[in-house]
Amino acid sequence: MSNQPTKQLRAVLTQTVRRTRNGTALLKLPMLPVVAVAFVVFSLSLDGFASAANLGNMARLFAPLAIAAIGLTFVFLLGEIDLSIGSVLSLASVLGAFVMRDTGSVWIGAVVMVAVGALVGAFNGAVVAWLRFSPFVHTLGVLVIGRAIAMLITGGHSVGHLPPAAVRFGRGNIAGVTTLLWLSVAVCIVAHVILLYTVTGREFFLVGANRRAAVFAGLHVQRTRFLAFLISGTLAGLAGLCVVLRLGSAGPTLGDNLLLMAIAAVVFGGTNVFGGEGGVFHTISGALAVVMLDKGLNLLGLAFYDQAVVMGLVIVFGSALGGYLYRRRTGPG
C-alpha cells in the first residue's frame, strides 16, 4: 500500500482528534448550561437540595455513575453499545462482597470486583471483535446471564456484614470531599489522557468515525473494539465497588438502574451514538445532569415509574440534541 493514502487517513485522524479536543473544552460542552440552570432551579424550588448533606449524597451517587458511564463512552465512540454493564456491576459486587465478608479484607474484595468486571469485559470484547457477534445481541444475552447468576448465588438476597473499613472508606472524606468522588475524578483524568494523548486512544475516534478507512490505514480495529469492551467491563466492576462501599452491602439487582442512567449520561452529554465524536468531559457533564435530575425527582416525590419515563425522555432528547450538534459541526450528510 502506498504512503499517500496512509498520510491522508492520518490527516483525517488528526482532524478528528483536534475537533474532539475542542469539543471537550469546558465552555463548549452543551450540557454545562443545562446543569447550571437545573442546579439553580432545584435549589430555589426544593428545600434541602443545596444542603451539604444532599450534595454529599449526590457526590456518592455521581461517582459510580460517572465511572460506569466513562467505560461506556469508549464503546459509544466506536458506534457500538454494551448492555451488560448493569449485570456486570451486580455480579461483580456480590462476588466481591462475599470475599470481603469471608476474608475480612476490603482490598481483596475490591480486586475481585474489578477482576470480574475485566473478565466479563474481555469476554465481550473477544466475542464482538474476533467472532464478529452483534454487540447489541451479545451484551443483551450477557446482561440476562449475569443477572441470573447473581440471583442464583445470592438466593435473591443482599450480601451484608462487610468489614467496617468498607463503609468507613465509602462514606469517608478527603479534604472535605467524599473519597468516592476523588476516585471518579482520578478515573476521569486517566481516561481523558488515554483518549486524547495516546495513539491507542486516538484510534477510538478514527475507528468510530470511519471503520473502513481505519482498516485501510492499518489501524488495529479489532484490538480497539476489544479494548473498548474490556474498559467498559472493568469500569463497571469498579463502579460496583463504589456502590458496595457506599451502601455497605451488595445485591443481585444493584446495577439494574445503572445501565439506563449510564446511557442517559453518555448520550445526554453529547457523545454521538454513531461513533467518532464525544469524550470523557461530555460524559461527566451528562452524568452531572442525570444525578441532579434523579435527586430532584426524588425530592419532588415522583414514583419510580414516573422517574423512568423522565429518564427515557432524557435519552431521546439527548440523542436528538447530540445528533443536531454533530450535524452543525460537520455539515449535512
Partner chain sequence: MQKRIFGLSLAAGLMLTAVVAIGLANADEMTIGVAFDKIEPFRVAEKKALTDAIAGAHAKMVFANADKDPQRQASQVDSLVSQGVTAIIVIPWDIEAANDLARSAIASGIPFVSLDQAPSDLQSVTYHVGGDPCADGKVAGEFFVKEAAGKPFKLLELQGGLANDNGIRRSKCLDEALKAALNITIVARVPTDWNPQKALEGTENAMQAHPDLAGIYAPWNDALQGVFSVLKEKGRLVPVGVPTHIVIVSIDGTPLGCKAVRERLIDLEIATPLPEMCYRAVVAAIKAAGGTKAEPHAEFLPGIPYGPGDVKEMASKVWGCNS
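Let me have the form predicted in complex with the partner chain next, following on from the form predicted alone.
Keep in mind that what follows is only the chain, not its partners or any molecules around it.
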C-alpha cells in the first residue's frame, strides 16, 4: 500500500530537483521574457531608466518584496496560504522601531523585528500543523489581530526618530550595490539551497505534490507545514526590517500592500498555487516583473490606475506567452 505513493513521490522529487539543479527550471519562468522585454523597452525609451540611481531605487523596492515573497513561496509549495504576512510586517516593524529608537541600536531593533516575525510565524505554524486549523481562516484572523495591535500600540502614528545609521544602512551601498539587495540575494541563495539541497527542503515539494502520499511515505508532514509558516513569518519580519531601514520609520499600515504584491510575485513567477511546483527563482522573476513594470510605467508618467491596467495586461499576456513557450518545449502534459 505504501510502496506505490513512495515511488510516485520519489519520481516527482527526482524530476523536480534534477530539472532545477541542471538549470532547465530556469526556462520555466513565465515572467522571464516579460522582465527581459520590459527592461529593453524601458531602457531604450526612458532616459535614466538603466541609470545607477534608478536601478538602486528599483533594488530598494525589490528587496523587501522579494524577501517576503520567498517566505510565502514555502507556504505556496505546500498548497497553503499565509494571509498574515502584511500585518506581521507592520507589527514587527513598529515593535522593532520602538526598540531601535529607545536603545539607539539598529542591531537590537533588527533582531526584534526578525524575532517578532519568527514568533508569529511559529504560532501560525503550530496552530495550522498540530491543531489542524484552516490556514486561510487562521492567518486571516492573525492579519486582523496583528494590524489592530500595531495600531493600538502606536495610536496610529508612525514610529520615527530612528538612529541615523538605520537610514544610512537602508539607503547605502556595498561595493556599489544597494545594501538591501545584498540582503535579498543572501536570502534567495539560502532559501534556494534549503529547498533543493536538503532533505527538509525537498519535503516541501513532496508534501505539496501529494500530502496523503507523503503521510504514507512517512515524511514529516506536520513539521514541514510548521516550518513553512515559521519561514514565512520570519521573512515577513526581515522584509519589515528592509522597509524600516529604507524609510527611516515604521507604521501600523506599512505592510498593507505587501500581501497582494507578494502573492502576485509568487503566482506570476509560476509557483503552483496548489503546491508541489515552483521555487525561489520563480518568485524572484515574478518580483522582478512586478517592480520593473511598476517603476517603468511610473516613469512614463502614467496615472496610477492606468499603470495597474497596463501592468495587469502585460502580466496576463506575458505569463500566457511564457507558459505556452514552456509547454511547447516540454511537450504535452
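Positions refer to the first chain, counted from 1. Take the two forms, superpose them, and find the largest set of C-alpha atoms that agree within 1.5 Å; that set is the rigid core. These numbers come from a predicted model, not from an experiment.
- After superposing the rigid core, the Cα of Leu46 is displaced by 2 Å or more between these two forms.
- In a rigid-core overlay of the protein, Gly296 has its C-alpha displaced by at least 2 Å between these two forms.
- Lined up on the core, Tyr305 has its CA atom moved by 5.7 Å between these two forms.
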